[in-house]
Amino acid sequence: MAKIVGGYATSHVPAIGVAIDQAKTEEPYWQPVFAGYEWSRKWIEEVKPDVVFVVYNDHATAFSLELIPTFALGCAAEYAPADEGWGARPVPTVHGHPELAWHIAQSVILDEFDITIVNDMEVDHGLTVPLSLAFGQPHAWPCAVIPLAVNVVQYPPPTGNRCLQFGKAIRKAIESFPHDMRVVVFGTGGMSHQLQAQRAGLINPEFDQRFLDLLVNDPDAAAAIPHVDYLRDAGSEGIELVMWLVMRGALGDDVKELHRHYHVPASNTAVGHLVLEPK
């Protein structure tokens, strides 16, 4: 049977991808950011997942205001890196796992999560930056990837509780898959940041650290944070943190925190990173 062996949460700041692609990771500005991922790079090499399930949000590449799925599960065999306006990132094509993805789709839909199934889409920095942080710059990604795109761009996004409960349904789906494989679930986005209007550049370390603590130790409390609190305390893009709750729900009730990293700033964003292990 398939087994979830870890959870990996990280910000997906596009400038991090640029720093990797342009060999700037050792520059003084960027070195403290990437130093916090050295431990987890070794960890994931040792864990050797067969599949990573990546919860992320699309940034108007696969979807637009014409089509806004709340939860979109990729069931395709591959996903090309998207051109976000300055050319596609020089990263490998992402190869999916259609058999497991369709199994998850069937399981969660029958558990009354009405997702959108996607068989053709490109993936942007929201997915490729976390893969680069975890796996570096390989010629091919070392495992299959199943993408789950969550709408956190156009109001209303899903609640934290809905994301946490969806993660639990994903866990049930993965662990009922009748083939032996190791799965790591990624939650991406955040942490506090705002990209526009009078509060552009907002970062709130106090909110971020409290969220990290709640995510590990009291996910129900983290899931109860209302949209307005994210907006007020973590900026308009802080709502991306609900995607971490999908990952947390997939790990079960109790987890062990293996690694934590927090750095301010990277571009105009607070960078957070956790590695968790189900107990």
Contents of the next structure:
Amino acid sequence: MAKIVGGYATSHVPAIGVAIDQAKTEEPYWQPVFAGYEWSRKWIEEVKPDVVFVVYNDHATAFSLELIPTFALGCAAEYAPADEGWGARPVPTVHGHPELAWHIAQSVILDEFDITIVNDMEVDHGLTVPLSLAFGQPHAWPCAVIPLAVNVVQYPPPTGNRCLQFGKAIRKAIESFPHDMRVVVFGTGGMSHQLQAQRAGLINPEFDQRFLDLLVNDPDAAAAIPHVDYLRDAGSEGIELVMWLVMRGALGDDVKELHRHYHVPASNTAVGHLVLEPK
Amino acid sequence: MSGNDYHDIPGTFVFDAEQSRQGYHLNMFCMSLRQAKNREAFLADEAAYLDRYPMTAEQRQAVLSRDWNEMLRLGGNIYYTSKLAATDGITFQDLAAIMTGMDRDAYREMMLAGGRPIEGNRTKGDWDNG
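Can you switch from the form predicted alone and show the form predicted together with its partner chain instead?
Let's see the whole complex now, leading with the same chain.
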């Protein structure tokens, strides 16, 4: 049977991707950001997942205002890295796992999570930056990837509680797949940041650290944080953190925190990173 | 929906239903700039290119004068307007700096020093009293 062997949360700041692509990771500005990912690079190499399930958001790339799915699950065989206005990132094509993805789609829909199924989609930095942080710069990604795009651009995103409950349904789906397979679930985005208007540049380490603590030890309390608290206290784009709750739900009730990293800034954003193991 | 609790957050436009309805054509214009050929056509003749999108005169003027906060006020969303900034060769961090009214070096220094603190930036009242 398929098994969830870990949870991996990380910010997905586009400038991190640029720093990797342009070999700037050793520069003084970037070195402290990347130092916090060295441990988890080794961890994921040892864990050797067959599949990573990546919860991320599209930033007006594959989806525009024409179509705004709250949860869109990628069931395709492959996904091309997108041109977001500066040319596509020089990273490998992302290969999916249609069999497992379709199994998850059927399972969660019958579990009353009415998701959108996607068979043709480009993926932006929201998905590829976490892959680069986890796996570096290989010629091909070392495992299959199942993308789950969550709307956090058009207000309102799904509630924290909905994300946590959805994560639990994803766990049930993955663990009922009748083939031996190791899966790591990624939750991406955040932490505190605001990219827009006069309040841009907002960072709130107290909010972020409290969120990390709650996510690990009291996910129901984290799931109860109302949208206005994210918008006000973590910045208008900090609301991406609801996506971490999908990952947390997929890990089961109790987890062990294996690794934590927090650094300010990467461009406009507070970088947070967690590695969790189901108990 | 002016009674929404998030309207009390200073210096912030929450991209809700009202903003999205108002900004649809403005944002879809920005979306078109994902493609290199559209970026070239826009830069070659901005006014003619904007004729393809039925936005309001105010929105059109905000685009032509690159008034980034005004675009957001009129329903633009940052992930869309940033595509116009990319077309102009402006990075996300420099775009953020422009919207705050700071020069790029001062903004970069603020971020290196830990960013804009939440204290004093939580409510519109904080700004009025500051």
